[in-house]
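Next up is one chain by itself, shown in structure tokens, the form predicted on its own.
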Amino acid sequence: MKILAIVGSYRKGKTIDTLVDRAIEGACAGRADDVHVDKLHLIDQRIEYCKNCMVCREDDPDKARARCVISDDMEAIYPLMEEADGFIFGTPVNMGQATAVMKTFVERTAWVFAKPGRRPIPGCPTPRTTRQKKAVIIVSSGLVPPLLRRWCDDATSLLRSHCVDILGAKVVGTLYAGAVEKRGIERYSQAAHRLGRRLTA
């Protein structure tokens, strides 16, 4: 099994990173020798903003993979992405939303993995793949608790869509790992482990 994890964290061994390899670890308790995890820092990653050219959403909808005119770093994620069974997204909550970066990750791979579907109405991107993958999602907040999330948490939201109708991931388990600054990592890091052994299981 291939799992690729997408941290959208600005910073290196701080919460979400260290939240996504206990999601690695769990992935790979028991497993070790049938799964391989490719792990991307985006904060390392030459990738620029979506031109809205629209020439992903228009190419031949029966292809596996539509073409991305931008040269960047998105040439060798999109192949990983392609060959993936399971997915795992770590991002910081930022103003209530997904890191910037992680966005516009997010707006680069949109179309080259969808298509103009018919549902809720025509053209709304659906899946290109049929194979079945996996997801989790793991967010984080310095400040606000858990009890609060649903007012501060719009990158949950936006990551189970990419997940669903882009993807084409069955999002398995989410974690919110709320107040890190009072309540530290630690009460979260087995909830992460739980996470990733869903996306093994």
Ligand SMILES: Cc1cc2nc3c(=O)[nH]c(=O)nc-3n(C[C@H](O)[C@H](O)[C@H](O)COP(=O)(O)O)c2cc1C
Contents of the next structure:
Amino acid sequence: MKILAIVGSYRKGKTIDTLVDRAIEGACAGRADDVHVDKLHLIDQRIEYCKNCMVCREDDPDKARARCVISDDMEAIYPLMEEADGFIFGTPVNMGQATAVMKTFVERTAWVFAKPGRRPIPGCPTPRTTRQKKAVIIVSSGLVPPLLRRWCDDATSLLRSHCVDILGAKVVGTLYAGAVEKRGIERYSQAAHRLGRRLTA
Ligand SMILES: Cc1cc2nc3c(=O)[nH]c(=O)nc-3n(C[C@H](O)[C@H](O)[C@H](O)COP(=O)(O)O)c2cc1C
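Can you switch from the form predicted on its own and show the form predicted in complex with the ligand instead?
Entire complex below, previous chain first.
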């Protein structure tokens, strides 16, 4: 089983990086021999903005992955995404949303892994893949506690729709590590481990 972990934090060794590592440990627990994990820090990658050229959207709908005309590090990331059975997405919540680097990444995958579908309105993205995939989502906020998540976390809904509508991955769990500046990261460590286990359970 192949897991792809995608880190959208600007800082290594901090909240999201740490919690994604815990989720990876959970995914591998007792299954280290048959789980392969790739972990990407988006901040290390050269990822250009989508050009809205729509070459991908107009590509053959029978292809599992459409062509992107941009030549950058996404060329190496696309095959990893296509081959993955499970995804771990992690991003801080900045101004209520996923980080800019995560949003840039998500836009670059949209019509590469989706094709125009029929529902809820004709033309809306539907996954190209027919494989059953799974995903978990981890977000963190500096100040906003879990009680207030619904008003301050649009990152999870963005990533959820990316998983379901684009990647064809069922979201089997999410973690909101709220108010980490006050509460600390350790408090969410076990929850991240449990989340990871759901990917391979
Ligand atoms: C530009 C910016 C905007 C932010 N906006 C919010 C916010 O709207 N709500 C909040 O609670 N924390 C906000 N934060 C704090 C981050 O969510 C927090 O630093 C992050 O979750 C920590 O993740 P990291 O340790 O992986 O960097 C913001 C941080 C930055 C840099």
